[in-house]
Structures are given as structure tokens and as C-alpha cells.
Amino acid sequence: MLKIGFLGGGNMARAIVAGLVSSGADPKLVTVMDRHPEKLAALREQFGITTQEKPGDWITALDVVVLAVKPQGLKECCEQVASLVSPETTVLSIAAAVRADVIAEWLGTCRVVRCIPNTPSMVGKGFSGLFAGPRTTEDDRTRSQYVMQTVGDLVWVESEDDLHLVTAGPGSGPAYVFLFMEALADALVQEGLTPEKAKEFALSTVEGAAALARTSGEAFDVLRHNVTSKGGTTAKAIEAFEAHDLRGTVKAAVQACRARSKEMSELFS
């Protein structure tokens, strides 16, 4: 089985490592590294995992690094291990922003594999974007599906570029949802509702609407059509919806986040 140790513990690490333990992998060949104890111990006592508050020689004898710091400090991080990472290793990047290339510099190698993912992750629901730097093996993109579709659905893409199309779509687009959801609950609050019931209406809304929509199969128009009567109340709030051009600003919000996404990579390139 593969050992894998995570430079980092914060959310989408210990997301992983849930994934990880809960899919078989073995806790004992799981290491995380991080500079708060408490996050250390938790994790420990959670899933019996390896921990560290240092880099060592257990860097070298890892198959997976899994760079799970925030973009601002992954330079420094790589810094600090460069001379442990083996040259067989893959080093796998959940970190936004930061190209394959420029992580390969700062680390001394070229098996960089870079991934996108996001939140529902630590759910067991989500969806990741990964891309194989030009130097990676097959044995990289094994390894590295291996680690993240324990935590939901993935997808190769063949350009670098394209995972700033994830970031704007599944990866910050939860985001989105969960600003629809607010404005629904908000909505019905103002016209007398309670707000927890409002809550849950919300949540039934969208989790039944995504089964539906992933079951059976069918275009999103089509879907919106089934429930939309000619003169009928949905076909009054699609009506109002489209008045106010949601597809507009939807479109805009995607544009707006894959440009940050592009100037966020410029800062580190």
C-alpha cells in the first residue's frame, strides 16, 4: 500500500485523510505534518494516523506528498523539504493558484501533479480537477486518483489553463449554491416563514433537484421544463428569474472568479 504524508492539516487535508482510512487505506502508513499540535492530536485520536510537527527522513520513504498549505506559504514549505523529497515520490498539489512548473522548481523535482477540490470533499462529495505536469509518470496520475477520488468524483484535464475553469465551476461553486440557498431561505422568511423552516426548504430544494438531475439522466432544460407549466406558478418565478438576468450574472460570477484565478497564478509564476 502506498504511505502517503499531507505537508499541512487543515480542512481538505483531513478531508483526504477521512477518505483515505474510510476507503481501507491503512492509518499507520498515513502521515500529517502541521505546526499546531492540537490539529495533530485530533487527527491522531480520530483515525489513528502518523503525525509529525517537523520535516525528517520520513519525507524520503513517502509514494505521495500531498502539499496541503495555503498558496502564500507554499513556497516556504517546499523550501523546507525540497532536499527530502525523493525523486520517485508524487507530489500531489491542492493548493490553488500555484503552477506545476514553479512547484517543481522550488521542490528539485518534475513529478508534480496539481488538483482542484473542493469543499464538499469533506462530505465524501466531491469534485476534484487534476492535471499531470509534462514529466509525470503513469504511476503519478495512479496514485494521485487514488488519494482523491476517495473523497468524491474527478476529472483529468489536459491543459493547466483548465483548472482555472475548475476553480470558477465546481470549485468555488459551492459557493454559489449556498448563496441561491440564502437568498431562497431569506425569501421565504420575508414571506412568513420560519426561519428554520425556511432552512430546510432550501436544503430539500437543492439536494432533491441534484439527485434528480444525477439519476435521471436528463438535460438540465429538459429537467427545468418537466416541472414548469405554460401559465403556471413556476413558469412566474422562471419568468422573474430571467428578468433579472440570472444567466447573466451567473455567467459574469464565473468569468469574474476563473480572472482571479488567472491573476492569483501570475502572482506565484
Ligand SMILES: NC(=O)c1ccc[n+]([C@@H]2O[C@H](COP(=O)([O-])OP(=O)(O)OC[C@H]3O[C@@H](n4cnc5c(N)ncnc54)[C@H](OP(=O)(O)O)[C@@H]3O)[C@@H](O)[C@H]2O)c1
The other form holds:
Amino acid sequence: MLKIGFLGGGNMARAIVAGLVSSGADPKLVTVMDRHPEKLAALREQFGITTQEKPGDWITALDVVVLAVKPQGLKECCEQVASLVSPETTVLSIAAAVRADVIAEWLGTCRVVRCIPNTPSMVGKGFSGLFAGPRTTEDDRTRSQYVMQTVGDLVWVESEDDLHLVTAGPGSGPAYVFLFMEALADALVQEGLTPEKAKEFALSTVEGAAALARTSGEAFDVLRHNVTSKGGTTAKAIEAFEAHDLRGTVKAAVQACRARSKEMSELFS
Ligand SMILES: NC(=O)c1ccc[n+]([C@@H]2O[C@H](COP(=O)([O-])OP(=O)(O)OC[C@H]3O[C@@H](n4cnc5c(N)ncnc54)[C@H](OP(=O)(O)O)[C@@H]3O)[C@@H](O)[C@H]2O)c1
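Write the structure block of the form predicted in complex with the ligand for the protein whose form predicted alone appears above.
Expanding to the full complex; the earlier chain stays at the top.
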């Protein structure tokens, strides 16, 4: 079994630890380092894992080290552990925006895999994009895949630039859907529904539509046509969406997100 260590014990680390433990990983072989003892105590209590407040020899013994701190703190964190990371260890970074070669330079190791996860990972329904840095091995891919598949589906991208698309799609996408649900619930409240019912209506709508699309395998436009009778109620709603340029709005959002992702990665070059 793999020895897996997390540098940073925040929300994403907790989600992946939960995935690993519920998939049968031995909690004693999972270590989380964080500077907040209360976070570590909660992780120990919930998952029975090992915790550390500081870097040490335990890092050298890891098969996989997951970099799970915010991008702004990543350089400092890498510098603290650089002399301890073994050349045999796979480095799996889940930090947004920081390129594999930059991390490799900070750590002095070349076995860096990058991953863009998303927040549904917290309930095992994540979707991650992974990129294996230029001097990684098959083992690095297998180990990284083992870790990330415990919190959902994943895709490997061949070019690191494609991670910007992962960010603009499934990475930030849950927030787009939350915004849509918020707007739908608000509109229903304005039409007279209670906030509780409006929330349930919006949630069930998105859950049901996603489940139908997944199960049927049909194209989205076919599914939409199936529920849109000419001159009917849905047709009127769709006309209103088109008149207010929903597609143009979504396109602008995706482009803005991708551009910001590129801009941020330049900041960390
Ligand atoms: N695509 C997505 O939807 C998505 C979602 C979530 C996260 N992510 C990525 O996942 C990464 C982790 O995010 P998160 O939300 O879990 O972050 P977080 O909640 O801030 O957790 C990071 C933890 O690590 C601690 N820490 C930072 N530097 C440390 C150091 N040198 N030594 C010890 N502890 C240290 C932090 O303490 P302090 O708070 O004191 O710094 C914090 O407790 C980020 O890089 C983010 O980009 C992506």
C-alpha cells in the first residue's frame, strides 16, 4: 500500500483523505501536515490518520506527496520540504495555476503531476483534470490516478495548457451551476414560492436533469427539444433565455475564467 502525505490540511485535503479512507486505504499510511493543530486533531479523530505539524524525515518515506496549500503559499511550503522529498516520490499538486516545471524547480525534483480538482470531490462526485509533467514515470501517473479516483472521475490532458480549460469547465463550473440554481430559486421566490421550496425546486431540477442526461446519453440539445413543445411553456422560457443571450453569457464566463487562469500561472512563473 502507498504511503501518502498531504502538505496542507484544508478542505481539499480533507476531501481526498475521506475518499482514500473510504476506498480502503490504510489510514495509518496517510499523513497530513498543517500548521493548525485543531485541523489536525479533527482529521485524526474523523479518519484515524497520522498528522504532523512540521516537515521531517516522514516526508522522505512517502510514495506520494500531495501539495494541498493555496497557490500563494506553495513556494514557501516547497522550500520548507525541498531537501526532504525523495527522488522516488511522486509529487501531486492540486494547487491552481502553478506550473509543473515551476514546482519541480522549487522542490528540486522532476516527478511532478498537476491536478485540477473541483469541489464536488468533497462528496465523491468530483471531476479532476491531470497533467503529468515532462519527466514523470508511469508509476507517477498510476499513483496520482489512484489518489484522485477516490473522489470522482478524472481525465488526463496531454498539454499543460489544457488545464486552463479544465479550470474553466469542471474546475470552476460548479460555481456556474450554483449561480444558475440561485437565480432560478430567486426568480421562483419573486413569483411567490417560499425560499425553502424554491431551493428544493432548483436543486431537484439540476439533479434530475443531470441524471437524465447521464443515463440517456442523449445530446443536450436533443434532451432540450424533447421537453420543448412548439408554442408551449418551456418554449417560452427558452425563447427568453435566448433573447437574453444565455449562450453568449456562458461563453464570456468561460473565456474570462480561462484568461484569468493563464494570467495567474504567469504570476507564478
Ligand atoms: N478547482 C477547485 O475547485 C479547487 C477547489 C479547492 C481547492 N483547490 C486547490 O486546492 C488547494 C488547497 O485548497 P484548500 O481550499 O483546501 O486550501 P486551504 O483550506 O487554505 O488549506 C490549506 C491548509 O494548509 C495550511 N498551510 C499552508 N501552508 C502551510 C505550510 N507551509 N505548512 C503547514 N501548513 C500550511 C493552511 O494554513 P493557513 O490557512 O494558515 O495558510 C491551511 O490550513 C489550493 O491550491 C486550491 O487551488 C481547487
